[in-house]
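Okay, so here's just one chain, in structure tokens, the form predicted alone.
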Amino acid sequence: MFRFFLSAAALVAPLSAAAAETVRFIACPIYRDADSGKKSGCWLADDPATGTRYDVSLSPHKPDWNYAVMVEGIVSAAPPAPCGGIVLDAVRTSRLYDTPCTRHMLPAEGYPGRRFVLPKRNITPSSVARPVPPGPYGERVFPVYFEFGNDFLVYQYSDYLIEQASNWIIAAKPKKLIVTGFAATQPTVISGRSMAEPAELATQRAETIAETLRRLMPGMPIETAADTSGSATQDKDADGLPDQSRRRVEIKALF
């Protein structure tokens, strides 16, 4: 279990994202064996309702081809040339460990894949000095987001958001932190399945982040809370994906 590290900010998502076409479905993932260098293979998923094939390769975390994924994404105007599917960007894939899949790999079939580039949310090496976040400092909330159904931190997404938060908190020196976990407990039918998170996941997510912050900032007073309302946010780091934003933790700094 990978439960540490670092974080983010909060602003309003662009209106264009709110108006964009979004998709949400469950499917077994497909790996395309493209080769444009390391990490250039493609992840695809077919919407069972329409048969449309989507390219989900830009998700911060990749599918596990042994299990189904819940796909949540925004349809992009980018050409399907790299992988052979309609590109979703932004996109999230949540692994559903209660739904096994038969491994499915396609040959490249002329698709090159994408050359690896560092994600836009990427932590710089710890040897590089971080700039001090500018003041003035006041009450502020930092969200961190999760896959459906678990409290694991998402590599190169959650850790980036936590680092952004911790850098600001260390500079701002708040009196205490309140860490509130959220869970999407309201049932939603996706690809014919009623999907809802257990209420206790809100507490588990809060404890995951609280423990991470205790390790980063020993001595900082931290309280935890849980919220199962499933409320969404328009925080910019949710990338215009409201359903993902219901699965979060909020770090509130109080002075």
Second form
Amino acid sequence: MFRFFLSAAALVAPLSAAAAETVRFIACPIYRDADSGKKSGCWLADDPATGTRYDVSLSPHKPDWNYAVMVEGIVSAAPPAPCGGIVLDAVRTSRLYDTPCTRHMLPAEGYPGRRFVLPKRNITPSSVARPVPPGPYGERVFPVYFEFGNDFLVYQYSDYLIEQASNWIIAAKPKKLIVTGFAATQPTVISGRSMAEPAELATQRAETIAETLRRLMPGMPIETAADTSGSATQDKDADGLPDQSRRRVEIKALF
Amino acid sequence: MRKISLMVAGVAGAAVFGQLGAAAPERWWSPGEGRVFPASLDYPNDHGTLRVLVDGGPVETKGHPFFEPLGANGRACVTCHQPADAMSISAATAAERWNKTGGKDPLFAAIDGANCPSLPQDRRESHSLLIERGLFRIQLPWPVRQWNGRPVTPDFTIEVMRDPNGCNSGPNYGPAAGNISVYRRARPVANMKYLLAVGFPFDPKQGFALPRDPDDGSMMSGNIMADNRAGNLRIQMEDAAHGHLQFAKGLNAKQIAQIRDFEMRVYTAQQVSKQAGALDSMDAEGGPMKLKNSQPGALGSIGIPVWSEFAKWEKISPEDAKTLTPEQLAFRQSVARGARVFREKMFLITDTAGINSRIGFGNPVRNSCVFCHNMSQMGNDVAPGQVDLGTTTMPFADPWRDLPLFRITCLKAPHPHYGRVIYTMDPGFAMTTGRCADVGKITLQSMRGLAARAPYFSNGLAKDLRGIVDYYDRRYNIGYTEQEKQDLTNMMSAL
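We have the form predicted alone; now please give the form predicted in complex with the partner chain.
And the full complex, kicking off with our chain again.
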């Protein structure tokens, strides 16, 4: 079985990568108990439409084995050696807390997992002085992204983006901020399920980020707004995942 | 010089004061007794000697609001924050105090030193939770109120399923009377600069930037109280003065400043191990001086590894080994191994709110003790440490029948790990936030001075240090070997 997955992955991965194939599906996640130190366990998910097993471990927010995940990712040419699935990179796994799963754990079966490395988007300790972002300063928008159905700050992703924004805003001294929450309210069929975010999530996202900005920048005038149009962005920090980019907050600095 | 310190190490495990010819200090500090608090105080305990260090020299306690009785019940802050108990209070000390005073000490004040004020106060069994497990009654408002008195609409209901002490039902107590009683250990008032330290501007467990101190605008660590109901020392003092001291008048600004000054200057840690000798010998860095001289708030994983204070004992040279007894050598090596096990023994952390949800580490996530106990020199959490280990909540907690049991029903989304209905003896952080997702979360405890202040966890679930290891082992199915358990226990006895 182990060899089968390896060879199947080896065949599929390069072809898929060449076409930069994007996948989106819902599945119960599988945890592989690989052990190369902290956070080195693997997360796998099988696309129910094809049976293809994907390695979704590189998502900034990881699955919960008690619940289904919505997987959104770009098929990578990376070898499946760490975990035993076609590697998705970039990838997002959104926990679907309304869909229970039977928890399932595979042994390592020779797969080492990945040694933890600090993600490229991480914040430095407060004791480290931040460089002042260069001007010129003018109207600017900073996006922040979320899991499907969630307004929770994503560790080592959303916090990084917010801090980048706040550093710039503190230096630029805009007159006020408008924080607009977006929700992907248009139904989309994924793995046979119609998936849409509730409209009120746009407001919740705006309020969540506004509260964080108030704490980071006391005294800064902040207004909130909501947008349920489901528009996407091409922002580089969305990592080429347009559906993820529909679930965002935009922090607009006005002068 | 080295030989001299080794010799001191060799004898220090015994009664230090007796050997030096000085009288051991009176262990118990009574309110208003007027003793001068010296710059350094040593107290023997079952594992060796605890040192209490006051940065900046002795403190005149006469007239000092930390040491003077302020309220109606004759207590002072020091009543429940005893130097010999690492500025907390152990169950053993409470029992001794009962035996010595027949329950007349202000420690046993009905307000929270009894299982409930409605019980006959002259009976030992009315104070059993304090005497046997070091637990004080904490009365919290229901529905939840914020620190500033602002009401919070909880997203859960609470029902009292079991009320063994009468403090969660009846006309004066319980949800119907606008309050809920839980039972908790006193947290140590020492090494405060670490508990107040902020390593990063975000609380990843709550998904927000850290809140600001209403007094000085700085970011608040969230690590002072078990349920984080007070974010800064002033609020904590006012809460304690009003509740524990029954000080109706309230603290004035000068008193608050005096108490803060003392709390920011006092450090505690185990200084001498009975089995190992001096914990700062042979290049080890145990003891409170290290705490006084180090910078707080550093994350061990990107700086100085947690409990690397004992790294030099991993490889004790043959020359040094000759100066130790075989028992001392073995214990030192065990402490060093324990520190490494603490950092490096990986296990699957599962179904733990604050780790596996809502933050996106995944459920499960493979990591070690140091994943949460991550601050260099202290082992508390650089991020606010509100985590549900299950120590107060079914099915993980011990089902103690002398504690109340509540049924929580989540009104919106179910709890990600417990579901819609939760049975708990203490809702913890949820009593501050009003959120079902926070039920059972308790702020991580300071790990210094553990040897002096059993029992452990917020509700005294572990009666000794080995009990801590055993709880984690069964909660997370870690599979520690007997040697690893012993090494972890020995290491914790040296903190």
